[in-house]
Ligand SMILES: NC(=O)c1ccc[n+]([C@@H]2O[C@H](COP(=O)([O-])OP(=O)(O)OC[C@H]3O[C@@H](n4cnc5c(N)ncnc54)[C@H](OP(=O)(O)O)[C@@H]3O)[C@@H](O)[C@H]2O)c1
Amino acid sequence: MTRLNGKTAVITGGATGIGRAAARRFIEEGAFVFIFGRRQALLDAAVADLGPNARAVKGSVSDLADLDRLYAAVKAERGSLDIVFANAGTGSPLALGQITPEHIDETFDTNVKGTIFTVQKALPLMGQGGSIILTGSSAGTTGAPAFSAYSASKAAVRNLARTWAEDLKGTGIRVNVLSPGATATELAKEALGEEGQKVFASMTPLQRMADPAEIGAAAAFLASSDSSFMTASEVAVDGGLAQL
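Single chain coordinates (the form predicted on its own):
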């Protein structure tokens, strides 16, 4: 398939997990992809795996100077930008009664502030036909025990798409949310272990965790003209977790 032939994409959190799976799918469909992340070794490994249509820029979405370097690199090599997948995110459990200001700052700096400035700084490079994809979460709809900050941040991301669809009227740029459920990324496997993964699988109507490639396929749909009449929408790729 070549739905993204000639398109230029940025994927934050692109070195591993859902971001890397999306990068692979975008490239398979003809895109040139810039992946952005904090760990150089993982970025280097991802680019080696993804091939000549991938570039890596090291940085954090919560650092505005790092985002400026990312988009300067995009402009220098490609001139313009068609797709932004604001995928970088973080989350860790702290139950009500244990939440700290530092925990709130870390979560919201990445998931909300980082998403806002990832998109805002991309806009000068985008135009008619552009697609912005925000990574939400099933937790933004259902909540999750001990994940107050994470769940609230992802609910905020959902509202950003609704608000930005209004702000972007007349530009030809669409913005949608992709909300995964439990996904078998490297981080999830390490954090949950085999038993934890079984627990999350059992909570899902499809009785399994998602493969990152399944989320990447949904991202490619939202990036492509197949979703050309969609904006302000949320696509849940959660095995039914937040739907029942």
Contents of the next structure:
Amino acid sequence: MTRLNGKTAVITGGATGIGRAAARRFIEEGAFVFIFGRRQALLDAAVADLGPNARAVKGSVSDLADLDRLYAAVKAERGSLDIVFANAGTGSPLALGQITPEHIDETFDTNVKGTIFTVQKALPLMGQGGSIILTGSSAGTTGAPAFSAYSASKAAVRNLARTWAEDLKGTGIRVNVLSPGATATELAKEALGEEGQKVFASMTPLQRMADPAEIGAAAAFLASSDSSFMTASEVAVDGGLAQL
Ligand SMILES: NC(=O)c1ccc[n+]([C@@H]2O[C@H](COP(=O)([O-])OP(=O)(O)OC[C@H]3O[C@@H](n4cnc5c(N)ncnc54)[C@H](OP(=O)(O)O)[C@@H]3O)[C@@H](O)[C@H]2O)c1
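Form predicted in complex with this ligand, following the form predicted on its own:
Below, the chain from earlier opens the complete complex, with every other chain and molecule after it.
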């Protein structure tokens, strides 16, 4: 498919998991992709795998100067930007009674503040036909034991798209949320453990976790003009987990 021919995309958290699978899919569909994350070795490995239409910039979404460097690199090489997949995220369990200020700061600095400034700083490079995709989660809709900080941060992300669709009126830029259910990535392994992953798979009507490529395919749909009449929406790719 060539739905993204000539398009330029930024994918935060693009070196691993869902972001990496989306990067592969975007490139297969014709895009030029900048991935962004904090670990240089993983960025280097991803670019080597993704090929000549991938670039990497190292940095944190919670550091505004790092985001400035990211968009300076995009501007220098490509001039403008069509797609932002604000996908970097973090999450770990702490039950009510054990929650610490540091846990809240880390979760919200990455998932909420990071998403806000990833998008706000991209806007000067974007225009008509632009597509912004935010990674939410089924956890933003449902409750999950010990995941209150993470779930609340993803509920906040859901609202960002509703509000930004208003703020972006007249620009021709769309913004949507892509909400995965349990997906086989490092984050899921670390946050849920082996047993927790089995529990989530069994709670899911399709009786398994997602392959990251299944989330990447939905991201490509939201990035492309196939979703041209969608904005402020949430697309759940969760095997039915949060839909019953
Ligand atoms: N896997 C699931 O079951 C699941 C379900 C629903 C939603 N999600 C969401 O999907 C997104 C991707 O997660 P994943 O499952 O693909 O896990 P992952 O492989 O661990 O990906 C997370 C990515 O985010 C990057 N990242 C984290 N903090 C960052 C920061 N401050 N600045 C820049 N990059 C940062 C990480 O790279 P560095 O550490 O190198 O920076 C990593 O590449 C997250 O938003 C997550 O909440 C995942």
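Superpose the two forms; the largest set of C-alphas matching within 1.5 Å is the rigid core. Positions refer to the first chain, counted from 1. Values in this document were obtained by computation on a predicted structure and should not be read as measured data. Residues that one form lacks are left out of the comparison.
Once both forms are fitted on their rigid core, the CA atom of Gly30 lies less than 2 Å apart between the two forms. For Gln197, the Cα shift between the two forms is 2.7 Å when the rigid core is held fixed in the overlay. Fitting the two forms on their rigid core shows CA movement of 2 Å or more between the two forms over just one run of at least three residues, at 186-198.
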